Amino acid sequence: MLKVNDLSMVYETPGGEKVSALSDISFSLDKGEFLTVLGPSGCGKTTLLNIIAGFLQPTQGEAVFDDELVSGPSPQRGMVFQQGALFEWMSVEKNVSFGPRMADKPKPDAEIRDNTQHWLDTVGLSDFGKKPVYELSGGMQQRVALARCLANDPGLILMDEPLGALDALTREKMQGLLLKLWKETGKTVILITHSVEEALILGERLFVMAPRPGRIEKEYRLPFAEQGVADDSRKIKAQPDFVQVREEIISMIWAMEEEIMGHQGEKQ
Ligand SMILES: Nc1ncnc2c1ncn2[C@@H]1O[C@H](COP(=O)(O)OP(=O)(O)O)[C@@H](O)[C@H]1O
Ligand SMILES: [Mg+2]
């Protein structure tokens, strides 16, 4: 469903310095898969997601989604950002119905209203449609962002650290909601996170990326997301197999970060 072929990205800074953000990334995702991506800061996670979203053109290679070359943004590939991407002065409803209202061939008003209400119900915001977004808590705002993305019925959902700004408890609740939505809708999801536990709980597949140049260092296939649909995430996090892979990944990322610090030391 999604194919990423030999993707490379070299940025040129205003000073003329070349930064190799991604090098020869290739992978494919099947319909309905949930992929999480972890890696130290600067390893190219956001760049990769932005290329798949169509916000950025790669310097080499391509992303192909549903047999179409990605050459720009499309409602078929929805993005959920960490925060601040909503229209804060508009009502929750207006935010959620924004995409459908702006579509090339908008559906009838009544249908858009029903669709909006459906997604608000699904994310637990049935009674908040009329509220302006700025009145909601951070966790509720991320529910709005999710509903807004889903209202466009995208085939692929891209999320760049969507829960990064939330407190721990809200974050856990949102992880549960993401798993539930994923199971119910059968959507394909790519989620970037800084949290190893989050990546393990949510991802059926997990990439650990390494920097300089950004690349996929290791891939995992994991049972925890599937378990998490039915089971309590606390229980899963205490399982020996969960703890073992968590420790393995933490060590890997620590080693990478130490290497980055070493490089920075050399430069100074
Ligand atoms: N517009 C840009 N111009 C130059 N360098 C950039 C630009 N955007 C990102 N980079 C560099 O590319 C690398 C990857 O960045 P990014 O994709 O944001 O990483 P991550 O999301 O993993 O933190 C970093 O070294 C970053 O400094
Ligand atoms: Mg980033």
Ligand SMILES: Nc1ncnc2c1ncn2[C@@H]1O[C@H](COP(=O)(O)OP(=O)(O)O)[C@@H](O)[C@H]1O
Second form
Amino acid sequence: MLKVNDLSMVYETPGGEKVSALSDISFSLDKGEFLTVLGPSGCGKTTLLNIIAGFLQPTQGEAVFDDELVSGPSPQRGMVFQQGALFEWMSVEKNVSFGPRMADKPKPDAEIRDNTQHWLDTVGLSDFGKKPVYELSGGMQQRVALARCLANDPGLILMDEPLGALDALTREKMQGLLLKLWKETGKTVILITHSVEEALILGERLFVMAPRPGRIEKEYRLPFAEQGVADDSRKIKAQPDFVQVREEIISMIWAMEEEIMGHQGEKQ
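Coords for the form predicted alone, given the form predicted in complex with the named molecule:
The text that comes after this line covers the one chain and nothing more.
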């Protein structure tokens, strides 16, 4: 479904210095896979996501989605941000129905209403359709953002730290919801996060990225997301194999951070 070929991205700072944000990134995703991406700040995670979304054009290489070159944003590649980027002056249902109403060939009003209600039911907001977004908690707003994304029926869902601003308990509940939606819809998902535990519990596949330049340092294929669909995530997080992989990744990222700090000290 998604192919990323030899992707590189070089930025030029205001001082004229060239910074390699990504270097020779290549991978492919099959339909229905859930990929999580981890790494220290500055490793190019968000840059990679923005290129796949079509918000940025790479310096080199390409991203191909469903046999079409990614050259700009598309409803087929839905985005969920850390802050929901919702229309706060609109009601919940108007936010969710916005994409279908603005489509090149919008469906009949009754069909859009049914679609909107379906996704509100799915994310547990069936009684909140008339509420203005600003009255909702952070967790509920992220549920609205998810429903709004799904209402457009994208083939690929891109998520940039979607749970990063939530408290610990709400975040854990939302992780369970994401696994449920992934399994029920069969959507392909790429999720960026700074939380190692979150990456492990959600991702069938996990990339650990290294900085300077941004690249895929290591890939994991994991059983925990599949287990998390049916079992309590807290039990899974306590399993010895989960703990072992978590500690391995934390040590890897810690070493990267230490190296970055060392280089910064040398420059000073």
